[in-house]
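Quick heads-up: it's one chain on its own, the form predicted on its own, in C-alpha cells.
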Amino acid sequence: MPSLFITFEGGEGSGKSTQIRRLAARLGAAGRDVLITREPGGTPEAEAVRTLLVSGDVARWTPNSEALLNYAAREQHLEQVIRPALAAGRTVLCDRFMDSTRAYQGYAGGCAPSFIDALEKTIVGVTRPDLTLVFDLDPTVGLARARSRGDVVSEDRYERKGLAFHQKLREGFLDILRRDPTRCRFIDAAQDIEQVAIDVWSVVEGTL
C-alpha cells in the first residue's frame, strides 16, 4: 500500500487524541502499517521542546519564539520519524502539525503570515499532509473538556491563555480549512464520540 500522511488539527479538548487511536485501529485492521505520533513531540528532543511550550507561565514566550521552537521540534520530527516512516510505506497519523503553528502562533498569537510561510516552506517543504482533519468545537466546550481530563495539568499553558485567544484559534482553523479545502476536511467535534468516528472514517475512506 502507498504511504499516507494524515494530520489531526483543532482546538483544546476537541477529541483528536481519542479519534486518532480509533482510526489507527481501523486502518490497522485493514492491513495498513500505522504510526501514531504527535507535535510538538515525536522524538526525545522534540518532546523536550514540547515541555518548554506547554508548561509554565502563559507569557514565558513571544509568539515568534513559540513558532521557532515548534519548528525546531518539527525539523527533528520530520527527519527522524515522519519522512523515514513515509519512505517505508507506512501510514502516519499525527496529532497536530504545521497548521497548529499557523493557528496558535499566527491567527491567535499574531505572528506575521510571511514569517510562518517561510518556516513552513523551509522545514516542511514537500512533506505536506495528504489529508488534514480539522476538529471544530465551541472553545467554551473544548476548554471545559480539557480541564476535566485531570491527567494533563502540567500541560495547560495554552488552556490558560483565555477564551478570546481560543476563539481566535477556532477562527484560524476554520480559515485554514476554507483556504485549502482539498487537503483539509471539516469534522464536527460537538457530536458524540461514535458519530465523530463515523465521520472521520467516511472522510479517510474517500481518500483511500
The other form holds:
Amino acid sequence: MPSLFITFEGGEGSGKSTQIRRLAARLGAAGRDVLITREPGGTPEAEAVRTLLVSGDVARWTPNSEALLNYAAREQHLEQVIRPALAAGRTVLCDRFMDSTRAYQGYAGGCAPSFIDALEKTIVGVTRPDLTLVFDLDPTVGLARARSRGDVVSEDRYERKGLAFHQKLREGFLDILRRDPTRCRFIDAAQDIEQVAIDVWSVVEGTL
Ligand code: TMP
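Shown: the form predicted on its own; wanted: the form predicted in complex with thymidine-5'-phosphate:
Below is the whole assembly, all chains and molecules, this chain first.
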C-alpha cells in the first residue's frame, strides 16, 4: 500500500485526538500500518521543546520565537519519525502539523506570513500532508470542553490566551481551508462523536 500522511488541525477541545484513535483503528483493520504521532512532539527532543511551549507564563515567548521553537521540533520530527515512516509505506496520522503554526503563531499571534512561508518551504519542503482535516468549533464551546475534561493542567498555556486569540485562530483555520481546498477538508466538530467519525471516514475514504 502507498504511504499516506494525514494531519488533524483545529482549535482547543475540538475532539481531534479521539477521532485520530478511531480512524487509526479503522485504517488498521483495513490492513494499513498506522503510526499516530503529534506536534509539537513525537521525538524526545521535540517533546522537550513541547514542554517549553505548552507550559508557563502566557507571554513567555514572542510569536516569532514560538514559530521557531515549533519548527525546531518539527524538523526533528520530520527527519527522525515522519519521513522514515512514509518511506516505509506507513500511514502517518499526526495530531497538529504546519497549519497549527500558521494559525496560532501567524493568524492569531501576528507573525508575518512571509516568515511562516519561509519556514514551511525550508523545513516541510515536499513532505506536505496528503490530507488535512480541519476540525471547526466555536472556541467558547472548545475551551469549555478542554477545561471540563481536565486536560493535562500543566499544558494549558494556549488555553489561557483568551477568547479573542481563539476567535482569530478559528478564522485563521477557516482561511487556510479556503486557500487550499484540495488538501484541507472541513469537519464540523460541533456534532456528536459518532457523526464526526462518519464524516472523517467519508473524507478519508474519498482520498484512499
Ligand atoms: P495540543 O494540545 O493540541 O496537543 O497542542 C499543543 C498546543 O500547541 C496547542 O495549544 C496548539 C499549540 N501549537 C502551536 O501553537 N503551534 C504549532 O505549530 C503547534 C504544532 C501547536
